[in-house]
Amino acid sequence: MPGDRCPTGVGPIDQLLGGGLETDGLTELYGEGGSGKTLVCLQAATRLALADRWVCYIDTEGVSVDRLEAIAQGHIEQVLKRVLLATPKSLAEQTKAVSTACALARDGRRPVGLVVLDSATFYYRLTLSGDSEDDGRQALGRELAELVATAIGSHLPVVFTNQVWRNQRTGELEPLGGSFVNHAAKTIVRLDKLTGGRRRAVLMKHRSLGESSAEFRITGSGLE
C-alpha cells in the first residue's frame, strides 16, 4: 500500500483511492443525507484512534454516540481517549474549531493522524438564505485555506463532507459552496444511496486516477 496514503478500514472506498486518503491535502465527500459520508469519517477516525493516532473531528450536524460505539466494536473507550470533538454551534464557531484542530496538528505535541469537518457548509448553508452569503462563502474559504496549509505543512490528511443541492437545469445533485470549494480539494468522492444498505462511491477527482467507482454496504457495525 503506497506510503502517502492513510487507509479509511472501508475496503472498497481504499482501493478506489489506490490505498486511501492522501496525506497532503483535503478529500471531499458529497451527498444526499444518509449516504454514507459520516459514516466514512467515522470508521477512517476510529481506524486511526486504535493506531493510537489522535483525530480532532468537527461535527457541525450531530454525531451519533451510538453509531461510533458500534464501529469501534468493544474498544470505544480507546477511541474516545484518542478523538478530540469540537461541536461548533455557528459558523464562527466552526471557524475557530478549525483553527484550533489546524494548530493542534502543527503543533506536534500530539500525534494528530487526521482531521474532519463535518459538514463544511452545514452553517454556510444557512447564509444562503439572507444577506450574509458573502460573508459566510469568504469565512468558509478561509477555512479551507487553513486546512490546505495544514494538510501541505504537517503531511496529514484533511476530510471535510459537504451537503448537496439540486440543479433545477441538469436535475443532478451537486456539491454546496461550487467551484471555490472544489478547487480546495485534490480529491472528491461522490457517495450515492442505492437500495437497502448498498451505497456508491464515484471518484470525481484525483490527482493521479481516474473517474472510477466501487460499493460498499452500511450494516449495523459500520461499514463494508
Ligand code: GTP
Second form
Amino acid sequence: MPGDRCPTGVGPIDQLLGGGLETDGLTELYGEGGSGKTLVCLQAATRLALADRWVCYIDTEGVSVDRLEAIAQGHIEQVLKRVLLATPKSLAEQTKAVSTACALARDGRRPVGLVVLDSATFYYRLTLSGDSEDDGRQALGRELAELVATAIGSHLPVVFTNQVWRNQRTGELEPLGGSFVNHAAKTIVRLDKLTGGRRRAVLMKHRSLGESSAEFRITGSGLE
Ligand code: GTP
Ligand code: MG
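Switching forms now, from the form predicted alone to the form predicted together with ligand GTP, please provide the structure.
Shown next: the complete complex, the earlier chain at its head.
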C-alpha cells in the first residue's frame, strides 16, 4: 500500500516520520558535515539487511566498512551479503549507479527493500563552480526522476542525502539544488548539530505530518 513505513532503527527519527521512511517516494536528509546523514543511512541499511532484504547503497563518500561494522555489531557478514554497494567516482558514474540500482529494484529477483544515495550532491556540487552547471543539474534531475519512478513502481523507500550552503542573505544553511531537488522529495528532514554528540532532526516537509523535531545522540557504535 502506498505510504507504508520502513523503520530506520533510529527511534526518534522513526517517530518523527510517523513510523519510518515512507515507501513510494523519496526522503531527503540534509544538513552540515557531521550532522549524521550517513549514519542514519547506514543504520537503515543495516536494519533492512538484517531483515534479509537487499539494499542498493550508492556511496559517493567512501564510507568505510568499519562504520558499518560498528553499527552491525557482530553481524557484519550478514549485512555485507545483502548490501549492494556502488562507489561512483563522478557524476556520470553516479547516474549509471542510480540506473543500475533502479533496474535491480524493478527486476525483482532480489527483494530490494531500500535504495540509498549518499550523497546525491557531492559530484553535482563540483559542477557549480564551472561551466557544466546545467549538465550537472540535468543529470541530477534525471537521477531523481528515475528514483521517484522506481520508488513508486516498486513500492520502495528511497533515501538520499544532500549537502548545504550558507545563504548570505538569510544566514541560513540551505540544501543544495534548490526547488527541483526539494520537489523530488516527498519527505524532507534537516539534521542539526547540537553540542557534543547531540543532534536534532527537523521534519521540514511531509505530506501529512506538520513541522516537528526530535533529538538523538551519536555514540561510538552509531546512533541512539
Ligand atoms: P558529511 O557526509 O560530511 O556531510 O556528514 P554526515 O552528515 O554524513 O555525518 P556522518 O553521519 O558521517 O557523521 C556523524 C557523526 O558520526 C560525526 O560527527 C562523527 O561523530 C561520527 N563519525 C564520522 N565519521 C566516523 C567514523 O569514521 N567512525 C565513527 N565511529 N564515527 C564517525
Ligand atoms: Mg555523509
